[in-house]
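Taking the form predicted alone, here's one chain by itself in structure tokens.
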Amino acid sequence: MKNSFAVAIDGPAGSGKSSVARALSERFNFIHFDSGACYRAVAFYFLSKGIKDIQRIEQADLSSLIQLEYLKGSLYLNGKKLGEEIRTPDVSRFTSDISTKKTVRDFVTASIRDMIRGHNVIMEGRDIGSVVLPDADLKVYLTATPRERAKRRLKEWQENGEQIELKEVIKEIERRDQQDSNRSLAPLKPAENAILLDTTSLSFHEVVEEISSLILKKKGDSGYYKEG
């Protein structure tokens, strides 16, 4: 028997990972962990220091500069709670650039594993099932067409006051897909034993219900138990 349970939700930008993972974590009372936020936090840190030199970042001792903590459902960067400031288009673009670097990926992966150790967790990202949590109890890979994902991302940005055209968001989504899928280090792809779920024509509720059913089945099969 085991007393912790991990769900890995991977997929490209705009596939609905964040909102779905958040809803599932509330339903099952699991920690919702957005691994992408950790990469965004690193990107935000360097942008806030005016540093955009990728080579300089690769050579930096990140553990001496950056401390990531997960406290009461929020991510903290060097003691400061992070919010929407890490989700701007500028941070998104720079995150895409630095997240391909081994130094950054190793630092973030180690930080994540340390933050979630011993917890029931639903984690989202791009290489959770294949790299970060290869032993996750359930692995799901969400996807949707580039246009549908761009529409979702556009809505998020508009709600945060960003003014941008749909065609520009589609271009950014396709650029991110190309970069993430073709990087040499941890390329974006479904984990070998992940369940693929195309959300293009599914409602948010339908996606949540589908994955909820998978979690319930896996919890029964895995020998998971919850103390208390």
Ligand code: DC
Given for the second form:
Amino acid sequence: MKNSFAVAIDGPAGSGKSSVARALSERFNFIHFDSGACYRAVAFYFLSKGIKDIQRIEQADLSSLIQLEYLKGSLYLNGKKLGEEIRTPDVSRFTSDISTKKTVRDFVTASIRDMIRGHNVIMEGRDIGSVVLPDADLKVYLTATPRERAKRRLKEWQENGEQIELKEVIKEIERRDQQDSNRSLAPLKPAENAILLDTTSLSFHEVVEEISSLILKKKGDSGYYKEG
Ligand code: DC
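Starting from the form predicted alone shown above, please give the structure in the form predicted together with the ligand.
So here's everything in the complex, that chain up top.
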């Protein structure tokens, strides 16, 4: 019998992964783990040191420079709690650039596995079902049209005071989709046994309900039991 349960939620930027994963983690009292935040943390670390040379990053011993920790629902970079500073357009762009590199992916994947060991988790990302947690109990792949995803991202950025136009966001989303889908390592694509869910015309509530019922069904099937 297993004593932990893992849900992988993958999909492109703006597909609704984060808000859906957060709501599900609250409903089921699981950890919500945002794997993209780990890639962002690595990008932020180098940008804040003024290092933009990707070759140099590729050759660095990341584990001697960067320590990622997950404490009480927050990600820490070398002992410092991270917030919105990892979500700026600059950091987003650089994150997409460095996350194509094996050194970075191996470091982040190993860090994530360490951080969540033994916990029930709803994990969001791009390669969770395919690479990070290939044995996840449930794998969901969320999609939506680039325009719909750009509208969602624009709203988030505007709430954070960023001034940017919708057509710029669509262009940026398409650029990142292209890069994330075409990289040779862990490209953005649904895991073989993932359930595909197009959220373009679904409400947030509908998406959460749909995945909740999938989780309940899997929990029943998996031999998982809740402690305490
Ligand atoms: O989900 P996000 O937008 O915060 O992700 C930021 C970047 O990190 C995105 O360009 C792709 C990359 N990423 C990845 O390569 N693999 C993951 N599991 C999560 C994110």
